[in-house]
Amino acid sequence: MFGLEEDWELDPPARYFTLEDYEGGVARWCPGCGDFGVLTAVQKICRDEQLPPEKVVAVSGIGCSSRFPHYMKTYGFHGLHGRPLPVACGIKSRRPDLQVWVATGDGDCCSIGAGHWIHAIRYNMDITVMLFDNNVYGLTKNQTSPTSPQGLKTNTHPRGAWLPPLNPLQAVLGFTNCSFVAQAVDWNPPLLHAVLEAAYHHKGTSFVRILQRCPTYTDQVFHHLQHDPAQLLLLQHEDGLVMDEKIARIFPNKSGHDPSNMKEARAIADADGGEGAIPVGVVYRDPTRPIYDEFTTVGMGMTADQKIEALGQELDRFAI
């Protein structure tokens, strides 16, 4: 009968999230842009992990990749040029319960944001950093970026870029307290998903460089890799990336690289962009590194009175 006590004791249905729960506005990248694949991979991981949308935050700086938060139906923060990492670290320090995803570009991260990049890696807070590397400044219409190939003709270097490109993998492996470095390509969805999933599950700052196509300005840069998988080296290991054999067999070149080996990781990263095969997978992983948000969140459960009392005790130390 309606109104009986048991009618009011029914457990509410468990929430189940579908892809639609993470799909924000319609993405407005150029047709063929690699950013679409990264967005889909992150949304699928959120769905697979059943992360409540209100517990996810996407942070970005400025650039094509930095439109990312607008296309996630989660919390988002569109920051200043080169500043997504300090924003992300600030969020994690005060809201450790949130899953923080950072979308940054090769110019946003490796040029104006390089100083923040170094310190964010050193802090090793529990965030996932995705470097969308299309080798060019795309949003501001074709300027040379730190990762542009030598000789690439752009509006700032119409006769070709003079300097050799920065190697993000080598750079980040040299930063103090680095704990997770990986690389993926946008045109292989299973690989991209697997790498980002491994990054998400790592406790600490996960840095993932994604070779990402720009069909408008650098359409030719990754053609040789797209059409010849033999130029890629798949890194597989039980402590790194474990790929389904149906996907792994696409790659003629494989390595059982142990991601805990920093010396070998640097050698593999050094081959990137050189004469060696381009590595994809987990290059380095060390879960024992200190995690700064474990320090910044100490005392967050204190009441206002407890904080005032603790502050008073500290000030009393200076009493004469």
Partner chain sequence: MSYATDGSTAGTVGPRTQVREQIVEIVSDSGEGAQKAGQAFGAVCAKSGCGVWTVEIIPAEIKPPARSRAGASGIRIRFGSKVITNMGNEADVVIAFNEQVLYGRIQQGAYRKGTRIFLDSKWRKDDSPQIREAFETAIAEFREKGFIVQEFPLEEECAKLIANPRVGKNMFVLGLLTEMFGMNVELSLAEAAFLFRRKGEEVISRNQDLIRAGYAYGQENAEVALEVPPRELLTSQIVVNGNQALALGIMAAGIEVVAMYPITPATSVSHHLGDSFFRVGGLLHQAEDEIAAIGFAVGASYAGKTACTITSGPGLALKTEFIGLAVMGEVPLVIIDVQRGGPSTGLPTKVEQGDLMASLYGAPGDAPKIIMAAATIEECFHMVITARKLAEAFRGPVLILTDANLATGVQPIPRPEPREEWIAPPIDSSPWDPNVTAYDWDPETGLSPRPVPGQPGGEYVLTGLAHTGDAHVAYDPDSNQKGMEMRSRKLRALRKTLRPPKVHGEESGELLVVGWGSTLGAIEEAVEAARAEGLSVSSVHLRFVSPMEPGLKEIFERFDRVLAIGIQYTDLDEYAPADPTTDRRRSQFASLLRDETLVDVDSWSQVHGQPLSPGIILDVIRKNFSQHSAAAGRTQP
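Next, give the form predicted in complex with the partner chain, keeping in mind that what was shown is the form predicted on its own.
Nothing else is written out below except the one chain.
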């Protein structure tokens, strides 16, 4: 009948999740804030992957962008300024069944949390880290961030930021055991979605820097990129990002950069903020790097009886 196999049965999945299942109330960022786009992208990926909401944990620090977990209808952890990464690693340590998304700002990650940043990359746990880089401290109202361009006028440097900005891509590629580095922009939703999707599927810590507009304080910093896509360099490769041709067409500059090539990845990252075009796509990927999860999950699932027996033996080592 109707061309169906005879033994066809209606067997819908017990639960089917729609976007609504991941939408936690009305997001309250400033109108025009780039954070909205990232939120939508993550919700769509959760829906596409049919992740049970109870198995998703959004972890953040403090900042405008760190409001992220409040707008997900999943589990969330909105913790301390600079400290989302240790929390995320702790959550994942004995819960490989949970999908952990980290939302962190450029102050949160690259300044107060920089120490954790280095080490989380080295642990390479299976989590997805999204750096919302708006080049400024938003929540505390317009102070210089480590990624603020030199000369940016802020409340702490009203005559212009003194120092050259820290380059997060360059930094991450220098951290030992880094396994996935990508960059996206908030104003191109399909690209953002594709990059985050690639990040989600990578086993290990995927680090995605998102150039994120802050209409209130740094409205101008990404103007040139927004209005002149020629200043961006789309990285496309079968082991990295595979873009829909319709979307790829708007980028005049493309590269077939192989994300396993660290030397080239570093050269591409160096261009960021310097002479060349700003890369978008997967800059580096090495799925063979060791992941800390392999060690943290050892011994899970021992029964109480097994534990008691092992403990008895431990006590006997001290017996007289």
